[in-house]
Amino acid sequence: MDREYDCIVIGAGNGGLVAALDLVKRGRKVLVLEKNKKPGGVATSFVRGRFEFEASLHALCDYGTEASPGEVYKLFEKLGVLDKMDFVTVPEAFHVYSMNENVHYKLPFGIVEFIEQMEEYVHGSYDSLKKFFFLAEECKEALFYIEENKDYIDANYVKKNFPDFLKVSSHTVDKVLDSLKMPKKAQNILTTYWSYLGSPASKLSFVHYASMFFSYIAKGAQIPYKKSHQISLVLAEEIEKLGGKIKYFSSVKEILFKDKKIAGVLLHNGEIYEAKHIISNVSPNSIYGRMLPQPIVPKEAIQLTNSRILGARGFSIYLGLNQSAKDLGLDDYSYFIYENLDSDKEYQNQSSIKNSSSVVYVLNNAIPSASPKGTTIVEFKSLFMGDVFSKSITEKNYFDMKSKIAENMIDAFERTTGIVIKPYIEEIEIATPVTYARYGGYPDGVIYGYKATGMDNLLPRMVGMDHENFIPNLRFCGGFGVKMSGYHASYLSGDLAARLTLKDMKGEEE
């Protein structure tokens, strides 16, 4: 392999792959270094017995369709990979259950349809929901303007075109929904997806949640027909097809400097690769703490990184059932099983090791052929807030603990929905924060980057992204980037990192 490159991308996760492909398409010489044997990070699949499980993706937001493309659709089209992937739209928005209240609500895609169904559940919510979606669309458009014009944001243009965005930009979800006079019950249902951003409504930026939720309801949610690893493979193949290089089983030990400027990387096997620009799909915690010579790291970078709160830790259960979804009575694609619909109370529940809440997906209800005929793939996703999991386990109790948690979550699902699945389990695999820390290198098993709260919410990080550029020619992408966590955010963050790196390169050339 060549030893000199224009840019080295550390980590072949979602953001890293997009960043690399974006640069390669623009004629830059790029090397991607990945410590595992395949691309994608947790955007992958794995096999147990006769089942191939989706590792992490169950709803790709902001993809859309050809008739109504989202930002991810447009990005894949720009990268030239759109026709190489097959997507299907999941059937419904969500079906949420409250264990404590013994109630459940099923909501459809489509803004009109969503509002009408909500009005049936909560009489008198119609007007406030219309205002919410109108405001949410404005917030999404304003965020797009800010990102595209970050070098010069025209204040007069923003005031004229996004006046309501300015009014809500510094407020949390609950404050804005209260101002819209939305009934509390409607608020609790509307904020069902809070757990996907890792902060309750009282801490989460309205702009962040509203713009995400608008895209989700307006454009639906899609998943790849051949699971998320199809996206990873397509992106990786396109990189190599256009002349980029991907080196697997390659873990970076240190970022090298010459005359206080980035000069390349040193791998753990002793190999050295040279480049003046680096894009990291690895967290700032790992980069600043382990991979940079400490005299190089500004104290401001350490202070900011240490001041940030790590987000939610992941816990997943993968089940291969020997009965069909229809025979088992699994009629929906997604089941949100919460102790409480109030996000603040539920956040506290997920901050306990006794947490039995989960989001459950029935893959066959979106892709009937996802598993052999007469079988079903069911996957549980849950979160532990804070370090409650790591504080509760030891080397001795780890396997018993994870099995007990998984059993409690399955029992809670059966008890809440009345659907029995336990006797039909043919294959089971459990992934804990330890799994995510080992495989993905995520600090403490964090799968949501930094906690979205206060100045670490989406808008402050986007507006202040230049202030996070502590090391010249070092950019970040992925779940720890300014776009925050999630599949669509990670893809878009890779595109942003590539554009910023190109700007850095052009500045040097000029």
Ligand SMILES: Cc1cc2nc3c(=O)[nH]c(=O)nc-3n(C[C@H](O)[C@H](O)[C@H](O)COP(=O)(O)OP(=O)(O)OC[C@H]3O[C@@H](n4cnc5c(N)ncnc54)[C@H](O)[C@@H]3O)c2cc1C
Given for the second form:
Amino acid sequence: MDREYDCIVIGAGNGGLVAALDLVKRGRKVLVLEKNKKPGGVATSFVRGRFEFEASLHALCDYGTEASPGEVYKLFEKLGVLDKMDFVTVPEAFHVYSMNENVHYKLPFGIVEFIEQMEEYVHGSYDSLKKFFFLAEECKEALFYIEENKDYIDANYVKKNFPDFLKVSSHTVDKVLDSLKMPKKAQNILTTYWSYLGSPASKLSFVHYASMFFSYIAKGAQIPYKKSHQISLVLAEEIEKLGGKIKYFSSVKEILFKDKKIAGVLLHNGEIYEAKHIISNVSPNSIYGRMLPQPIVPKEAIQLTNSRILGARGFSIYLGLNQSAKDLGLDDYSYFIYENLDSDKEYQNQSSIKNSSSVVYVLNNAIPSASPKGTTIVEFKSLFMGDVFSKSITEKNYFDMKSKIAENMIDAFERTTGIVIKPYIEEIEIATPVTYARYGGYPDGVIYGYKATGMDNLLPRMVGMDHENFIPNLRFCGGFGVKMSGYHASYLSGDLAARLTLKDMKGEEE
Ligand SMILES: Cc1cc2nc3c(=O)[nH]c(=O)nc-3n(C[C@H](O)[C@H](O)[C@H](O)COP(=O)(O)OP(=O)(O)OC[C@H]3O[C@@H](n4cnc5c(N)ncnc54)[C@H](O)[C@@H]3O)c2cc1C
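Moving from the form predicted alone to the form predicted in complex with this ligand:
Zooming out: every chain and molecule, the one shown earlier first.
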């Protein structure tokens, strides 16, 4: 196998695969090094008994449809992989329950449909919601302009075209929704997706949440017919078909330097591969903390990485049930089971080890053939904020603890929805922050990158991304990158990292 490459990509997760394919398509010689035995990172599936479980993807944002393509759709089209995958749109935006308030609200996709349904639930919310979606669309367009023109952002153009974006750009979600005079109950329902960004509405950047939520409601959410591993396999096959190399079971130990310039990588098995450019799909915590010779790491890189707060830690329960969804009365695709609809109170709840909130997905309600006839796949996704999980477990109590937490979550789901599932469990698998730390190399089992909080959110990270380029020819992509976490963000970040790396390469060539 060749030892010399134009670029080495560390990690074959969503961001790494897109970055590699982008570069290979532009004629660059690329090597992807992946520590696990298959591509995708957590974009994968696994089999227990007669069930193939989706490891992570329940809603891909910003994909859209042929008639209304989102950014991910356009990216896959550009990469030439669109016709190799089949997607379905998930049936509803969300069905959120509050255990404490004993209420629940089911919301559809489509901006008009969403606003009309909300008005039925919260009379008098119509006008403020309309204003919210106008403003959210402007924020999304402004972010797009900033990314495309980051080398020269024309302040006059921004002032003229995105005046309201400028007014709200430094404010939190709750401040802006208050200023729109949105009733508190409508605010609570609208911010259901706060936990994905790791901060409650009082700390979360409006621009970030609003632009993400706008794409989600306007374009709906999709999932691949054959689960997320289909996307990972298609991307990996395309890289190899075009001459790129992917080496599995290849854990990178260290990034190597020659004359203070990037020279390649050393694997844990002692192999060395050379390249002047590296794209890391692995977090800055791991790169700056473990994979670089310490004298090389600029103190600004350490300061910035230490100042970022790790986001939510993941806890999942994967259930194979021996009855159909219809027979069990599982009518919806996504059940958000929260203790509180108020995100500040719910944040406190999710910061406790007693947290029994979860988001429950019934895979067969989006893909009827997701499991054998007469069975159902139900996946619980829960989060722990801060380091409460790692502080509560020991080597001795780990297995008891994870079973107890899982049981609490299943009980809470049954109690809240009135739907009984426990007697029908044929297969069960539980993944904790420890599982995610081991499988994906995520610090402390964090599955949603760094928190978006206060002034450290998507907008300043994107505007300031060149200042985060601490080591020449080392670029980052993936859920810990500037575009932040989620499938859509990590795919798009791979594209961004490839474009920046090409610019670096061309700069050297000139
Ligand atoms: C349970 C769960 C549910 C989720 N649900 C959704 C959802 O519905 N919608 C959504 O948008 N997002 C969801 N997410 C988040 C989403 O999965 C992530 O944001 C996204 O997959 C991150 O992609 P990434 O590019 O950062 O790659 P990662 O998945 O982080 O992959 C990194 C890769 O690097 C490899 N690696 C690590 N260390 C090394 C090393 N030293 N050498 C070589 N390789 C290494 C890892 O093995 C891995 O393959 C979910 C995540 C989880 C865990």
